[in-house]
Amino acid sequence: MNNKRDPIEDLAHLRHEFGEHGGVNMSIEASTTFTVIDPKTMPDLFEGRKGPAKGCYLYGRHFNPTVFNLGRQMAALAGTEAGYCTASGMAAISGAILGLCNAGDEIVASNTIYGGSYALLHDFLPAKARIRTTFVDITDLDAVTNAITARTKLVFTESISNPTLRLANMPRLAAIAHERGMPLVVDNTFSPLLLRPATLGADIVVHSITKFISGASDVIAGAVCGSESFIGQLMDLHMGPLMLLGPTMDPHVAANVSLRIPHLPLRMAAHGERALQLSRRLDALGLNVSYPGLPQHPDHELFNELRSSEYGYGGVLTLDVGDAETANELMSHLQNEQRFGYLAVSLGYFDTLMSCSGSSTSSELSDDDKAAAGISPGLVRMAVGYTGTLEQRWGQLLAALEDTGIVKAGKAQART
């Protein structure tokens, strides 16, 4: 699906709210509390009759003008009516789920998701709120359908699974969820711009802004995007999980992130192009590489149907080297000998970040659950950066592969 309209243009008008003195960037509103001219406005704010949409603000934990504007930009990016920005991606996920579920409710979720999300659904919510989750292979649509019960309140998935890079068939999943009267919630952290879940049927889209949208691994932030009514529900003074639990984004962080969104398209395209080239070369060596841009990827054709083609196939690839010892040796060589990237979790940074998923970002899963999700002990996740030249980075990667014995010296030249 080649979306002809660039979503960045959908938010262009939002950036034309000039600064206090005519600056091209909005002023940062650092106030924690806000005055009202007419005392009668105060009860209207507390009772929900007035709010940011009418230019009225109450308290920074509720809404702040700078954070509110970033939320509007995130909504435009996602293709939803509204958005709210949080202090982290996990705050966004937690708030969205608690806004949809009560004690005794159930969730159907992908069995291959970020470890923190898994721990929230598998451990925390059952113990603290009696909200239980059934985990399924999200690519098995029959399994999804069969897992839904009368108590199920939502279907949760990542657009691209972490770390196995399987694509959720969002139009089909949305149809399944909607037929049973429930929303589809999609974590789109791996693929901003590349995939637009709301245009593919998702009702609620969450992001860890920390990753690609920020792009510099220097802020922790998140966002929930959905309908006006749902975002209003999250901010309700009596029952709103984001209002009452207080995962407030700092306005300075919001202003900082807002300045990075206009060049997000350039960064996503650069990540995708570099990841595609490296994955092709690794594949040519006969290595066990997974990347959606490779024709043999199980969801390659579906990707071509759903993605915005100008942004490539994403900035993450995986390389399975068999066991954790080999994976750690490879990553050590790449960081400490070759300066190819960093042995660190997270993604979306301008330099490459590498981790062995089974013992890091997916360590919350049991060994059996990791096996069911397809996460092998030697699976190396590479969030590919765009610094240096392609040939420089390929030379470093190849040298590390040869030094660790994963590739025999001279094999690459023999195949070219």
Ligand code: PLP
The other form holds:
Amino acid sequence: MNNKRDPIEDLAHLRHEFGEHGGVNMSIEASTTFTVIDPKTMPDLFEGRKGPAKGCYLYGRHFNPTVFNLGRQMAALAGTEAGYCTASGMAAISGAILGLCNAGDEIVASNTIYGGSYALLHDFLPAKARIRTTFVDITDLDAVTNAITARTKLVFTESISNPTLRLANMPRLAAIAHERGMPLVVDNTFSPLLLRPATLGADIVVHSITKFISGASDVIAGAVCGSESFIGQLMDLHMGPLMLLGPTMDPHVAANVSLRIPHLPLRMAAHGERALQLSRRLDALGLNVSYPGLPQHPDHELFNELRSSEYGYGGVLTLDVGDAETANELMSHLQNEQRFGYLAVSLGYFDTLMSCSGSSTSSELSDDDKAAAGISPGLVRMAVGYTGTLEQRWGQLLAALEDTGIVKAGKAQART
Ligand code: PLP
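Now show me the form predicted together with pyridoxal-5'-phosphate (PLP); what you just gave was the form predicted on its own.
Shown next: the complete complex, the earlier chain at its head.
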């Protein structure tokens, strides 16, 4: 499935909300409160008869013009009717879930998701709100179907699982969810643009903007994208989790992020190209590398069906070096001796970020749950950056692999 239209072009008109003095960039609306000329407008705003869609604003935690504009851009990117920007990816995920579930409800979720999302579903929501989750292998569609009960309110998955890089079959999952009258909620943090879950059947798409969309590891932000009515529900004065828990985005952050969206396609393509080249070379050395762009990846064909081909296969690869000690030694060499990248969590940065998932971003999972999810102790997640030349970075990676004994010195030359 190749969506020919460039979604960035589709949202270009939204960026052309000119600045106050005709500036090419929109102005930052720094006000937390907004005046009304006619006092009768105030009840109209509170009772929802007037709102941002009609150019009427009330209070910044509710809607702010700059944040609202970025929300519309995120919706255009995701392919949904509406979007709301939040202070973090976790705020987007928890807001979407609390918008769909009440106490006593259930969720069916992928067993391989970001550790924070896992802790939210596994620990926090049952304890705080009696919302329980059944975790399943999301690639096993029968398991998903069988886990759904009369109390299930949504199916939750990441488009590409963190950190195992399995692809959710979103059209099939959407069909399963829709047949039972519930939405499919997809966290598309790993694959903006290259996968567009809403065009593949997802009803609600959540993002950590902190990662690829920001691109510079300097902003914590998120977004929920879905129908007008769902976003409206999240903002309800009485029951809206985004309205009442208050995780709104700061307008300065919204203006800042908006300036990065035009070059998101270039960055996604560059991350993907570099990750593909490094994966191929690691694979040629006989190492245990996983990347959706490699033909032997279990979801390679599905990926080809679902992705927009101009953006590659994503910027994350994993390398399993067997045990945590070797993984730590490798990452330490890569950062401290070779300057290949940083030993740091997160992804979507212009330089490479590396972490051992089992002891970092998936440490919330028990050892058994990690094993079930396929997260082995020596699994190094590399969020591949695009700085430096390919040969320079490959030289650094190879030197570290040789210095740590993962690859025998000279073996690489023998293979090339
Ligand atoms: N979703 C995924 C897939 C993530 O990897 C992360 C963070 O690492 C999050 C959500 C949470 O995002 P944030 O840190 O912006 O709250």
